[in-house]
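Have a look below at one chain only, the form predicted on its own, in structure tokens format.
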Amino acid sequence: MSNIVVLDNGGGLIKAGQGGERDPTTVIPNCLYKPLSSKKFLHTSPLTTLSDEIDLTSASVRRPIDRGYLINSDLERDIWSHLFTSLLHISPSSSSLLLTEPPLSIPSVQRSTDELVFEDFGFSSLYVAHPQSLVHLYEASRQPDSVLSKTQCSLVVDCGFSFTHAVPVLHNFTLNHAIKRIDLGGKAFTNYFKELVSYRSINVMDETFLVDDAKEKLCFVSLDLLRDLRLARSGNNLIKSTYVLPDGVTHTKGYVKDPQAAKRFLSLSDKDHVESDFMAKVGDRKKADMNKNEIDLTNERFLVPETLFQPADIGINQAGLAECIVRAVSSCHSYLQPVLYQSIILAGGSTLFPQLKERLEVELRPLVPEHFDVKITTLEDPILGVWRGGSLLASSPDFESMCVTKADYEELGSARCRRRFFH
């Protein structure tokens, strides 16, 4: 059997290692980077080591995939050649590679995918999954007395960099006539969290690593929206917190001033009563000093996340995370609906913001007849889950006949081969 190589291609991090692995070699961001000490983009380092060492203040960002496609497939040949030679160090003609795909991606797309892969790289053979049916294959293999296993069938919940997909999987293929997506991810809270701030204290609309860092370390999912906004209108302290910026010579990086405060708002109960101290304090509110180094950050923590439930407060016309789930299973055949409501699976990063599970349950409880059971399970890291699948898939026996060759493609073209992968 060739050396085989899975790639999980996500709009914001490459994961890529060696199948039958339990963690990837590398983990990189899907993009190019140009800080202001250098005048061309450079590749990034992998994470362990990304901006340790370089000043990522007002860097430019060039991406390959945006909004889920492919948009240019010269910068993906660009950082996947750097991934592959530098950091992954293999030969492409003599590996085979288990690609992921967005589902619903279309055929011009796939066709770029597949020139890439092999005209450009040479690969000797090519399987394309469904992040999603990924992420089924791992769950079930990590519990294989749950109901998830016994049934072979689950809603996979994939908020990741560019979309938010509800996806269900029946025997390791997605149903697709059944996938519900709402166009939010990653990318747009991230995008949201600077335009909040830009607002109302400095402009940080150019900042994109630096309001990542603090939307991955302070932002939350608020369980009571409107005592949560009372609270933070208060300037009550167990919603506001600091996140210091990088001032260029004694660090590069931005952090939280004071990580175990910024955790205190998981001590909130239902039974705060702010009424009182809400009516005192709400003409007490400061302006923001541009003097200071650091951003408050008080109803941003928890407004950003709450678009996940409500997309119509930044404009999109669409359902919320709960409805798209009672959508995509009310699609599905009665038989299969119980099942799938009691093996939901959360995985990709977006899905790692703090009780987020919790709010969902919430949600979702209303919206299921009650003699349904609603269980969510989160994957134990919901970033690697997927990679982690393809590195299951990619040492069972029956994966080289699975895959399309180098032969094949040139003989049947990309249309006829795809016809393989997705039934």
Contents of the next structure:
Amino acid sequence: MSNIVVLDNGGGLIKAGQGGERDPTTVIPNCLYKPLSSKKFLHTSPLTTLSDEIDLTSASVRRPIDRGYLINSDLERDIWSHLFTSLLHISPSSSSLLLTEPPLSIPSVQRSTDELVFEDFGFSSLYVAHPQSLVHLYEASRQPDSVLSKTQCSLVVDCGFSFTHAVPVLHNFTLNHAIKRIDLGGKAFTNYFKELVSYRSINVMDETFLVDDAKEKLCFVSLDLLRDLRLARSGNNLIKSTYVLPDGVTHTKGYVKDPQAAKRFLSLSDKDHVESDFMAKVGDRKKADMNKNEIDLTNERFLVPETLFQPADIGINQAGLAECIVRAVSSCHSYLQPVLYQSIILAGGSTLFPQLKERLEVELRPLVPEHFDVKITTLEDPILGVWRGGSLLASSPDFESMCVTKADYEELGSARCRRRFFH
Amino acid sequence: MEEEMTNRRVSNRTRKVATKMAAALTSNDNRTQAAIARLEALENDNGAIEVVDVNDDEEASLDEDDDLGYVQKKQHKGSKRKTRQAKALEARRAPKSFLELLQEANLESLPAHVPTYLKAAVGPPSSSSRRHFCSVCGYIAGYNCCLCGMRFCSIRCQNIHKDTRCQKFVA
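What would you give as the form predicted in complex with its partner chain, now that the form predicted on its own is on the page?
Next comes the full complex, and the chain you just saw is listed first.
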């Protein structure tokens, strides 16, 4: 039995490893980056070993995945060959590949992916899965008594790097006619964050990795937007936080100035009333920034994830996350709807913002008929959840029969082979 | 099957563009152009700079390595004088963006029950009222600049806007 390589090919991060294991062997960013110190684009190193010596200031980046789908197969081939030889130490010709691809891909993208797998690398067989069905599989195995595993049906909300999907999954197949997509993801959040910070203090439009880091450490979802805006305006310390940019001399990585203080927003409860303190500290904010490489962040911390709930805030004419879920569920058969509302799973890196689940519950409950129960579960690790589902699938006994082998591909071609996956 | 093929070959020119987008694209209005530029900036990988091609890197090093001498300059110059044909070939080899691929796939010609990327987009929000935030401080904005349309919440913010960044996005 050949070994199976599980590869979760995401827009932001690639998670790769052997099927059957608990955790992926490596997690690397899916891009080539060029720091200031080099003239060529370099491969990234795995996230766990990212050492302090690498200077990520003003590093430019090239990604093979555009809007979630793989379009630049040359670049992806480069990244994968580095991954397979130096990080995973496998030889493709003796392994099978379990690959993830976002739902509703177009045929030319699917064809170029198949070419990449079979012709450039020569894997012995391939199985393409939607990440959402893998999430369902993983969650069902972790909670064998819950509604979602007994009915084999759940609604997976996947907030990834490129976009956000609300996908109903039934018997490990995604119901494609009911999928709804919002074009906001980690990349859009980072870019919006860059725009806000550049407008208000230092120009960080080139600093993708640094702003990403600041977003992951400092952004949170506000439960009451108007109250938090008023708090931020009054210069209240519960929300204000400072991020120190690297200066190349004393430290090469950015860090949050006071991590404990950054968590103080959690102590805000519904009952706090804030007196509006007009005009208090608007002027003061400007002076502190020019001295050192520090950025003061107050309302940007919660305005950035707020766009997921109301994309109209930045001008995108699409509905927010709560409505997206309602529309996805309403497109399904009426017998499925109560079950779907009871088994909502949040997956994907962008669900790691604190308080996202509570805010979603508050927003979703008024939109759902009252005789339906609404229950939202978060994965224990939203980033690795898809990979772990893939690992489970790979270790199941009839996995080999589900794959498409290289011989099949060469005989039938990409389109016929894809039909086996019911995509 | 063949009918589908002939149907697909019928002119690719007639593209349905959303009415708002069509109006915006053709308008010379600063505000709509600024709004579109802003939304497209959200999809950038790299912020303000364009992605640098490997060939361009050679030209960049030309300027920086001046002191390494005359010889190196000559080397670079001799090897890469691109003809128009070479440039066209290279442009064809560059990967197409996803939007171009989407257009080529011509998903509108598929029958209505087939789910596609375009149909999966969640539509416009049910309430068309939107909140506006001050571009200077982030509070809820009540007013907008008459020249460029950016929002602000108070006179202090309006002064800061006028001094520094009115019409920043539309050069």
